[in-house]
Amino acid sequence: MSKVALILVVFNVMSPAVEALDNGLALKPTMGWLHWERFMCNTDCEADPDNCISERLYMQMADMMVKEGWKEAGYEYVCIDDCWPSHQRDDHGRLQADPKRFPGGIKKLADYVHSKGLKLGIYSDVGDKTCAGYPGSLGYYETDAQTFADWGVDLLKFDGCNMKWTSLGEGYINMSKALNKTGKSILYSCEWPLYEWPFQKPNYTAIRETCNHWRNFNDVFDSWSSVKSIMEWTASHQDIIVPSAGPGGWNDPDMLVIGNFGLSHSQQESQMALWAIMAAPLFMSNDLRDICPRSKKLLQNRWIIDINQDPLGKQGYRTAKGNSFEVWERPLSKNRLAIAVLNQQEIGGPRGFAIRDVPGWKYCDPQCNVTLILPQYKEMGVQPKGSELVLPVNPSGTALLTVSLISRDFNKLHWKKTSV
């Protein structure tokens, strides 16, 4: 790897500059299922009841995420998104679901996902509609943030249509107040962020006050190319948005689309990868009722859910970028570092990249464990400063791996600018 321009990161400084939402909750990216991306806002249950926004459909995903170990590797929300109220408020002034796809309301949804050991994730949105033109949260913040309450909701998604961006925050701001008002933990996930980036740069001090986790940038979509422009504006803009990552709060690049049609499977272990180095919340949107094996086993992959849990609370930047790789990198507790090596090639086959050539690795003096984690589980064992390993990555694929300093202490150590 030649003339590469690396990234002015000092770890030890990068601890979140303002306080979180003191609510107690998202002390870790938060870890569940949401429906949008694969079922979006499909309300014909006569004509696809087996796709469709109904009770139905979460009640089976809550026993799928039971039955097929995904509770057990820390998946534990359930989220609903955009389409399922009525069209109508009641005679009170109160959100309703739509009585034909959620004849037991909302309450009773909560209670099947709660007995299974899981918890519920609705939707609303800041202003008078919701993106889908469903009833909006505006002028009935408190109401509805008691309504949600009462029914034992445990995260609320509030998304930014509709809305005067002059107006966003807010409203965000009284809805995250009229939620600790209700009492009850409800995780609050925002789009403040997403709104306001068009206009002007958000106020990540106010946001990480707000929220638990927002959003930044576009919807992804079931392609690479959506995939690939959300890892890019993450890294272009990582100087302003990862010190307001930590506990209590974290930067959202959207759902994991793994399990569904626009990835391969080395796209696939991309975005797992990056999307632990960012910190990011991990919702999946797929149908765990029919997944590939391959899928599942990347997305309960014990490793990669470890390094996005790790307690350390750092989110990682991208360190390195030249000759089609990219290498991101993030320090964790027990004096360790995660590395992810993105070959961002699209042709060919699997390009060696030499270890030596992280921008951390030059810390690793005299020697540094290594373990492989993609494309595969290795330990590669104890390597010296100037190892020879050299890593096999795919096209768009990605090689994560850990190394742990033997004798130094990563998050004590300032990077310096430099080429290599």
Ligand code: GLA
The other form holds:
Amino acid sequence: MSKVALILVVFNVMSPAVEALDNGLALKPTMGWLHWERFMCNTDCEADPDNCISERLYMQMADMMVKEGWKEAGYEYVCIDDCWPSHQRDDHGRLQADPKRFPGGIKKLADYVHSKGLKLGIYSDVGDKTCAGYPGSLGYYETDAQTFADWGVDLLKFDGCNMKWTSLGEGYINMSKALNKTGKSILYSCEWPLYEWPFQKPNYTAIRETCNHWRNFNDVFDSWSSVKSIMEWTASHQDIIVPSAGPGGWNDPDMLVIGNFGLSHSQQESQMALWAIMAAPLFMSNDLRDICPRSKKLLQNRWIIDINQDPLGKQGYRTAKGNSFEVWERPLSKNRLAIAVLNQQEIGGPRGFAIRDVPGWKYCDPQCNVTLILPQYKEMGVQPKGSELVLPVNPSGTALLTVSLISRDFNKLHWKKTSV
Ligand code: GLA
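Rather than the form predicted on its own that you just supplied, could I have the structure of the form predicted in complex with alpha-D-galactopyranose?
Complete assembly follows, chain above in first position.
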């Protein structure tokens, strides 16, 4: 890969430099389903009863999660996003669900979701209104945290609209404390850095101490350009954000849009592969009642999920870019490395990428055991340092593999960057 500009990254097994929020949650990236990208703020249950934001939608998704193997694959949280509450708080200043769309109320919905062995997530905002204009939590952090705890809610997604940016930190920290004060374990999903980046570089030490995951960049849309922009943002800020990820706290590149309308199958494979390399929370936003079998198989692919959930808990880096390829690598437990090779060329057919051009391959000395996971599972056997193996990669698709060093000192290697 002589024409390719390389940044070489060598792997070690250090724990993250920063302390995580100590609530015992999100020791691995959270997995579940979140309504926003697919169902947005559809509140018209008369015209569109099957797709509006109502208790029925979450109950049906919970049913599907159990029936169709999602729960077994590891997806656990069924999450409500914006547009669930009534526009008015109750007489005690508490949030209440829209009575028409959630006639049973959130507590009953939480009981239902729990009865399926799943968990329920809810949404609010650090400012006085949510992004869609529903009541926000500003001035009510303790009341709202207690209300969510009383209802049995297991996760809070806390948005950052309608708040002075200089007060974001204080707001997110105060809600974290309010959740902690309830005594119930509530996973805390933040958007603090996303709203702070336009003004200053966020303090990731404070963010990791406060939140279980945090959005850094724009909302995902159902398009390849959106998914690409998220990957590009992540790579171009990796030196800042990757060290802050680890058990208890993760960078959140937003939802998986696999199974919807906008991505080709190769592009869906790229999203799944890269979200695994990025140690991203895996929140699907799709319609589990109506999903094509190929997308379902991809989302439930246990080899990819295993990479995402790897107990070492280290986020990967983009390690090389050139000749319209990107290489991403993530160190895994048991002396293994996950490698994703993305073909950025959106014309033509599959293009070959030689495995020995992967920066981390140089540690396969004298040899590594290679397992191809995408585009299809295949044991490639033991490959020597000078392996001639070439991976065909589809346009805007990704080859995903794991390599496992046979013998010698993989453990003693250290992260080190050099330019070649
Ligand atoms: C923001 C968030 C999205 C979603 C919407 C809801 O845009 O980033 O993820 O929650 O608000 O209004």
